[in-house]
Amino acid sequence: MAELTKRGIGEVLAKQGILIAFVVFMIVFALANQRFIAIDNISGVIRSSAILGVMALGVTFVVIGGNLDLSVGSMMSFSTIVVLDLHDKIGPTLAIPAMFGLTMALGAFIGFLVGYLKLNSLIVTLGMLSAIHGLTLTWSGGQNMDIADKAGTWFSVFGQGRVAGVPVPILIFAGLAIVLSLVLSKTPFGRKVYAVGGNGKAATFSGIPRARIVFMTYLISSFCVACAGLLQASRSLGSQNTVGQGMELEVLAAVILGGASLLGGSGTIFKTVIGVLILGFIQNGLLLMGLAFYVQYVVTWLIIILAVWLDIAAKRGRFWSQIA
């Protein structure tokens, strides 16, 4: 009986641990500071997490497909700088689709290298992280980018606007999450992504075009990065050319925290959203408790280690290795 109870608890933690952790974090921070549960604070946290969240939605596809994408931070810097630069040259109406095209071209290039040439995704995206950063600096001439007429442009609606009192970034984040969740869970393409990530060779023998599926996951990831770049540029109407530096680790932390396995084949969009919110509320809670902002980096690292450990433990059915 006791063994069955332990097994049941283990199964619940494996399947719903992320939701339990989210509730626990919210309760702890709410007890520590009542301002934490204020509507304005909650709305502010979700709004500030929207950019990270949009990027994490795309990376979820890549990770479920059995690969990694460490280039999203540099790619977001690139998309932000490009749309700000083109805004004053050709206008926002043309600058936005041009930025999406250029950003997704980078994603297609990465997808080609990983999917069709079957290169290691960690090495490819790590190299592209530096390459895209260099491309961004070349495009901007090493300078920060600002829109000349900030008061006279409608471009700010994406990052600063509201619809029925709800910030537009939250609506975009929620809308993308719903659409991509349906794609991943209700379409043949989504099932193929799970199959390729779970067992690539078996998927290939089953007639699934593995290279094309991997290619498409990176294309989706780059589309989400372009959306994040649009939100970032629209929110501030100006940007440093390193605005996305380091965000790839936060994105990966949110995706892993949401239950997506680094080995591929598992994960959901909904739980990635929860992972994003956990990171956002943890950072906010630490600041409200009076801790320095750089403590967040240590906490993020601890969360990544804990999430990976729990992921591996859930798969092997024990917390400790049998060898140990």
Second form
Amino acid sequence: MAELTKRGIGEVLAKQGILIAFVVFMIVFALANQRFIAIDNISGVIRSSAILGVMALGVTFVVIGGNLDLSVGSMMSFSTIVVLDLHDKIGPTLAIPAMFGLTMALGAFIGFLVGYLKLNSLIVTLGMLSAIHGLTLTWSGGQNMDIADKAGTWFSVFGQGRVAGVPVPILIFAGLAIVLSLVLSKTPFGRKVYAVGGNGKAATFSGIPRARIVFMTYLISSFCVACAGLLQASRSLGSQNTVGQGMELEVLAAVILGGASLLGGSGTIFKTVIGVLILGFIQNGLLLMGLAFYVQYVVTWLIIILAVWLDIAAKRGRFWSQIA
Amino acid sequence: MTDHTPVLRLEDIVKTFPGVRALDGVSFNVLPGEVHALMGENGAGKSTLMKVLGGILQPNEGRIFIEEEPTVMTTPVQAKAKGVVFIHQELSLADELTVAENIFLGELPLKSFGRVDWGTLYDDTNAILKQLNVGFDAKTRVGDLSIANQQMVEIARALTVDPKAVIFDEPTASLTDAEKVVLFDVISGLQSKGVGIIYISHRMEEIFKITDRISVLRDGQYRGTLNTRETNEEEVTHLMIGRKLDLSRNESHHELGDVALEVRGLSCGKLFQDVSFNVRRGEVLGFYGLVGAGRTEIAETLFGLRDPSAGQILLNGQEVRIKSPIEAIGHGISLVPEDRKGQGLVLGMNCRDNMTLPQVDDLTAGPFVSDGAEIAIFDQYRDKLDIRTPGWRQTVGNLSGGNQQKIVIGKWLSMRPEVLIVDEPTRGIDVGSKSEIHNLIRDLAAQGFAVIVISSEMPEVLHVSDRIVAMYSGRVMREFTSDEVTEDSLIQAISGITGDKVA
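Since we've got the form predicted on its own here, give me the form predicted in complex with its partner chain too.
Okay, now the whole complex, with that chain kicking things off.
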């Protein structure tokens, strides 16, 4: 009986390791600083995590489908610059759909290369990271982009508005998370993403159009990037060319922290959301503890590596293993 | 033989995992110069026993003796140092390194300052290779070798120590008949040097050809040891599964229907040429030949995975062109592929999702997959095929080989195909499940499916087929009915010795 209970706890730990880590982080930070669990602080963290979170939702599809997407950071810079520039030229009503169209065209291009031409996703998206950065600089001429009449545009509603007291970025993040979670876990398409990432050959032998599924995951990822760009542009109403720089790794960290396998075939939207929140709360907690932001880089990544190690150790049942 | 001390002796080995008694008092011994077969169905405890012997797992109770010395082995390295060596079923070689580097990996001979002593390395390696009588040398890159030769490298690795006991785990799984002969020579060479050999295999013919004694495990328990010369397949099978097996020739002659699939002059580059055959509803057509004869490639062409360079495919008398698996499925052709784990299943997915994968688009309620419809299909085929699993949520990777294969078969049956192609239906599957799958194939034909079975095992082809197509090197050599076929004529046909060519 005692053995059974012990085993039960072990299994819960193995399955929900990340969730438990999340709770532990929260308690530690809360004990260290009362302000940490104030409602407005929590709401603030979620709001500032929303941009990263929205991108992570899309990348979750790509990763479960068995590929990587390292281009999302520079693609987000592109979306932000484009929508800000077009805002003053053709007005927000046209600028937004135009920006979505351009961003998703980039996603479609990557999807074509990785899905249909079967090129290695790491190389393709690493290349696109640079290429899209160049595209952004070309578009802006290297200048920061600002909306002329910041006070008089309704465009700020996405990044700064509130509905029934809840910040709009949180609503968009939550809404997208719910919709994409349903798509991934409940639709035939979602099932096929898992199959393609889990065993691409078996998927092909089951009549699943692998290339099209991979293509679609990149299209979804670029759609999410466009949403993130919209939030970013609307929040600051002005931007540098490098606003998304480095976010591709944070996004990937959130997805992996949530427990999606880099080899594809596993992960969920819910877990990714937890991963995003852990990242957000760690950074916020460190800030409240008074650590300089550059110390955060070190501590954040140490915590990520620690969490991933604990997760793997729980799955293996030991901390160290000769055979992976 | 009995007056020798055993090289290896196990006494009352017990190994428990939470909730399972994987090994329950297993005892047996291996004498010097003997080939000792270890048999049992999948899940009988063979691999656990081997892991205990290899120092990977520690037994909860019982003792291991090497030459009557009580021994405790805690790591594979220790086991090897004590003379217990494994030849694994799955090759674990580094393709980019040479044969010599692979054989002495981790124990390369060194000169001063940690430099590798290449001269000694190559000399030592060539000395070992000479014992094995192989046609390659120490400096060959492993990636350039055939699978059979890679297996030889794996064996050579075992010979770097003076082995007392060598364990072969399904060594012939990927070997052709000619390559097996070489392997058996090596085994008898070891035997004559007084090495004890444990030989694990599902293939009865091999067991009876090369072993001296057979020990059988069932459900973790030791069921007894038989002298190979004094027993027969029936007795061994009976010990293994606790009942008798039907391995007779197929003689059922139910009504055959119309021709479901006809192939005329089909070619695909150098893989196969000018292949013609047909299969009727209610019929099992067997394809027999050596590995590489082009059988799997024909199946893949019919399933839209390869483009034929010439020829016609007719379904129900209508010519069709099949460019993708999706089109093949649309035309009612299904393929149970050769490589169950690599091509047939998504191992990390649950049973139900694997089974409904090809038709998940049609099982929807609104935009979502309908749980109810999926579970209904799974339940139906679980009962029909007698799939043993705790429930549909079970991850397919945790099932036994036989049950995994039934999931793949169920996946295609639930699509109600016109033509069902089954490639190597029982590869790596234990004897009990094997006969279940054979019966299943016969039943499917009786229900009016047109079935094509590709197999490298002669008893299997003879057991299930109404007609047999013999292939050699990409060509159809001869077609037999089950009445006229003999083992000799079949072997001649697949070896390229032409009788009358009936194509």
